[in-house]
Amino acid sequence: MASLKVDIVTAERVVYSEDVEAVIAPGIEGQLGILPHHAPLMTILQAGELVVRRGGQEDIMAITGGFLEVRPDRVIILADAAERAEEIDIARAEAAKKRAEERICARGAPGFDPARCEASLRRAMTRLTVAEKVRRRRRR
């Protein structure tokens, strides 16, 4: 079966590397399927899951936005910020959504920047998400 080599990377270290048989990344237009021998292209991604299917399994990956290259055998994906469903602390993911909330519910206070505490609200859930697929799997 025909493969592609993915290559997701954040600016602190190579989060993935490895062959793989499909893509599907989080475009900010909707979701994205690469395959082996997709025509190249560039693309911006938003906060969302990624998911890569590799020898029937699926390694599942929450980012926070970034950019996506499909070159003819290769996709790249810088991201602002990615993990590996089973490397979310599930405790720090709750509590960084329940201080986005009450930042949300604090308009108006001095310094509040609506864009920011949605942002940060939008990459609590996308991690609580994640993390919460792969555990309902794992329990089957």
The other form holds:
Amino acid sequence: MASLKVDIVTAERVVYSEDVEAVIAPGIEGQLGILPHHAPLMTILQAGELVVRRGGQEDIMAITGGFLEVRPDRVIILADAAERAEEIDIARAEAAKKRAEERICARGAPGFDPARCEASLRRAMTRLTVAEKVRRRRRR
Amino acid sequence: MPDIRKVKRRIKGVQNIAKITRAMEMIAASKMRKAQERGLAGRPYSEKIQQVIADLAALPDIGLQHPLLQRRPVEKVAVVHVTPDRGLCGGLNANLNRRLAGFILEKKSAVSVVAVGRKGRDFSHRNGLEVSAEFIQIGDHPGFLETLPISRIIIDDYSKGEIDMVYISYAQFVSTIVQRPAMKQLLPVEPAVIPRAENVDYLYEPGAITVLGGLLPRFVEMQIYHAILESIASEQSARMVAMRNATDSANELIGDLTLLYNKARQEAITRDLLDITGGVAALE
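Having seen the form predicted alone, could you give me the form predicted together with the partner chain?
Below: every chain and molecule of the assembly, starting with the one above.
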């Protein structure tokens, strides 16, 4: 079976680099499933969870937006930030979520930027959902 | 005749200095290695983003539509001046500041400075340059996130038309011994001309211009991040070399002083002996 080489890179490091069977990514226009021999594509990603299927297993990662490039045998993801589920700092994500929520509640404060607050809330929630999902799966 | 006790005290003092400079040399060496590793770790991202931008900018119908790619008449220039926060790194700070001064003098248009690092900020204030923003104490290992405010400021100002061209001045890391002050154009972005290896026609979602619009700010952010990392590597290696020289000089001085000390000691002993034998001769 044809395989797909996936590289997930951020400005700081290479997060993931494996041969896989399928990638499911949060595209800006909706979830996006990519199998080998996909047509060349370049798209913007939104914050969300990125699932990589490899040898019957699923690797889940949280990404906070970025770009996805697809070539027939390769997928390259330029992420703003990406973490494997195991790496997520839950306490930090919780704190970020709370901060964003407070700021949204207290809207009208000087320097309030609704778009940025919403974006940071979404980022924190993505991290939490991904971490939660993996934890639950491991317990089973 | 030198005072023996004073010489001894001086030797002690120089020995302590040598110990400190030696420790600083080793710390700088390890920090330099770390900064270099971080620079390398980000390389795949930077190569990829450059290539995609080159591909996109080469598309005939987008060409130069994006504001960050457009050149316009230059009235005001901004320079992001990246310098260390601390001294004790040889001539690095002086060289960086001199390069900035030279650049400003040869520009005909007004220049404002975005100072990153204390040494450059102090220099700019001292010489009455216009400082539009300053970032100090970003530390020895800044994360990508911590460098984002710098890019946000210049991209905002550029988009508002307050500045028409942006350069970044940083310490280019040539080798452990050589660091060169460098000046690079940040905005407008000049897409690298990379020959397209394979002619792939991508589908762009939601559209080529939107994708390009998202990528360009990332590209600027990444360049600033890398310039800062490179400057840190340069700073640390400059400090490493400076501290090694200091340790060598201190050891040399210790040698000279020890010789002086031994000579003085010997002289004193000879004098004492002479006194004793003189005393004995007088008794007989």
